[in-house]
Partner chain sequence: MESNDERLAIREVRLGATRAEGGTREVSYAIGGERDLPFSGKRPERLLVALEICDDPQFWPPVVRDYVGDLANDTAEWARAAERTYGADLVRLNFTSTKQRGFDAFGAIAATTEEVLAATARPLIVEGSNEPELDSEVFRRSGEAGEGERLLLGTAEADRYRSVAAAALAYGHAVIAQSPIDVNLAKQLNILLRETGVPQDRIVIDPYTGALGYGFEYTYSVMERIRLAALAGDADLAMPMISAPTDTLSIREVREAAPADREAMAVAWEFYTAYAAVVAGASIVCVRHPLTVARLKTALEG
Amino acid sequence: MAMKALDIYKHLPKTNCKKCGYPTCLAFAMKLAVGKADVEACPDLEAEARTLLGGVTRPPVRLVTIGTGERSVAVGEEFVLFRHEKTFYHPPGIVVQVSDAWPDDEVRSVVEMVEETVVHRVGQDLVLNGVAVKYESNLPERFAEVVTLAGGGNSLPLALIADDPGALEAALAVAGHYRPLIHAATEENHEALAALAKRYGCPLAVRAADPAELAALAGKCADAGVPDIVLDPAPSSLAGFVAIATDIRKAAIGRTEPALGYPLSIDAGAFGDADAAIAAGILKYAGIIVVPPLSPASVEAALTLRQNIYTDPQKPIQVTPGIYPINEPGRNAPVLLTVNFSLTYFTLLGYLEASRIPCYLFIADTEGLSVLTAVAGGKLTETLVADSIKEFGVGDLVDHRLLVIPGYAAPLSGKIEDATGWKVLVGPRDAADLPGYLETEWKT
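Output the structure for the chain only; the required form is predicted on its own.
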């Protein structure tokens, strides 16, 4: 089980020597307790304590990286069962499957789709993560050809899906130095696949339907010299995946079975409803999700859900406070006050850009809270608005002193006028109504 900071502190030298990089042994213990420091940073720790603390302070789910370069995928290194307890850190990699039995043009089309797909949402670019090549031709040389068609791992991370060691060896000859995921070792072939994974330094997926068998198989591969392992629980249904994935995460977080402390994978195409399988994988601890080629709508839904689940619930996505000119505003353009919650900003931006109305969007720092929440929680105040007007030089941009505030901030209108000297106009509550409001109500 995980240890608390004070329990860890009892095993430290208590010299406050600062050799670990922290001011005190207690500070070091607090970092160890949340997995933000390595026990090896303390040079004076006794061997017995080092062994004990090393086992209980390292992340319960190992960090595994697939691929190389900017688009490599890091999964695992999670600490909690539920995201509200802390947060989830490493979003699952979504890799699109092709078959080596497909024509070359079809393979190229899917690879290009993966390379070029970008969903822009609340200031972030959301992308698919790689390509999975499945061995169905029964021709090792053809498998290697399709791996090469998929970029060979040079541009996109790859998953090599085959049970045949000969086919995998042929594929690894062209892609092995780019760290593809080898999928999957079973009781029958694990010795050969572990040897390949060790030789090329690649992560290895292990597959078994029973958690005890999965743990035993992962242990054998780890003992064979493969440190980076991904677990495939081979579920027969989505309900089965949710149940076994939950049990595996509980065992990992509770450190009751170290051999299950690895990221999970799921083949979403193995189920009747791929979209539902993708959602289950994102919500229930999958590190790698193999998907069939998806429609644009399904891609956007999957990437949006992943972004939502892997956003820290205690830290809303924020934009930088300041003044944002929209549609080339002049000195008589309206000044529109809002908050720095990203979803609010980008929703307003979309409507205003489409309206072609020149204006200034004036973003106040409410620590990422929405308008209604910021008003109710006292984060959006007349003092903040007055100070922000001065800080950002809003008065130097326009010849008028009119400020449009969101409808949900209407209770602050009088206080803002008193604090700023600006006349306040209360705008609509819904961002969709703002262009129409400006067309009919804005006059300088």
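Follow the form predicted on its own with the form predicted together with the partner chain, if you could.
No partner chains or extra molecules come along with it, only the chain itself.
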């Protein structure tokens, strides 16, 4: 298990020389204790202390970065088995697979799709993370050519899927500087692949069907000088993947097998239903998910599931309470009460902007709860509304005293009128009906 900051401190040189980037040895110890620093940063550690602390202070799952620059994807560095215990931090990278046996046009269109796909949800831009190029042509130079066609790693992170060291060497000559994931070292080829990974400083996936073999293989590659490893447990079924992935994450978190403390990868194309495999990968600990080209519906559902699972369970995604002018409202514009749950805000914003109706969104602090939840849980109350009207100076913005409230807040309408002195208009329940409602009902 993890070590406390003070216990770690005992093993440090205690010179406060700052070479680690922290002001004191104690500050460094505190970062180490929460898995947020690397022992290697202190140059003056005794070899023995280095080994001891290295084992207990690194994050239970190593952070591995694929690609370089803006679109690089960092996975791993997770601390829990279940998201409700704390949260998951690093959403898996979803990389779309092409083959070097495909015609150029087909490859190009998939790469473009990956580059251009963006799903906007609750203020976040959700994207696919990269391209996996699979070696099927048996011609190393063709593999390198298609890797170039896929951007060479310059624009999008790449995974190079091949067992043949020769083919990988050709591809790395093109893309090696952009940290592609080399996928995958096995019992047969691991020496050659680890040498390549070391030479180019690239992350390396290792593949074995049995967790013990996987750990042994990862250990060998680490010893060969490859620090960034990804584990492919090569499951024979999806149920098998969920079971093995759970065991591996348990071993990593419990630090019972340090050689399993790496992110996992899953090849979603290897199962009967790729969407199920993607979902299983997102839910159960995959760091890299290799997928076949997906339909737009699958992309949207997959990215939404990933966003859901990787939000902090203790803290809904929120917007700052206050007054938000929309479509340049004047002094007669409607004032619309709502809550500070991001999903609610962005849903409303979408409809209101499209309608071009000038209005003020009046966002009360319901601690990130949705309208219906806040009403049911007593977080949206007449007192909150009255206090917020004063706090945000809503009365100074408009000449009228009319407040439109969400349909689901209807039970509060009388109380809000009494507490605020404003006349309350109960709007529709569904935000989609709000523009139509304002067009017919709003008069000052």
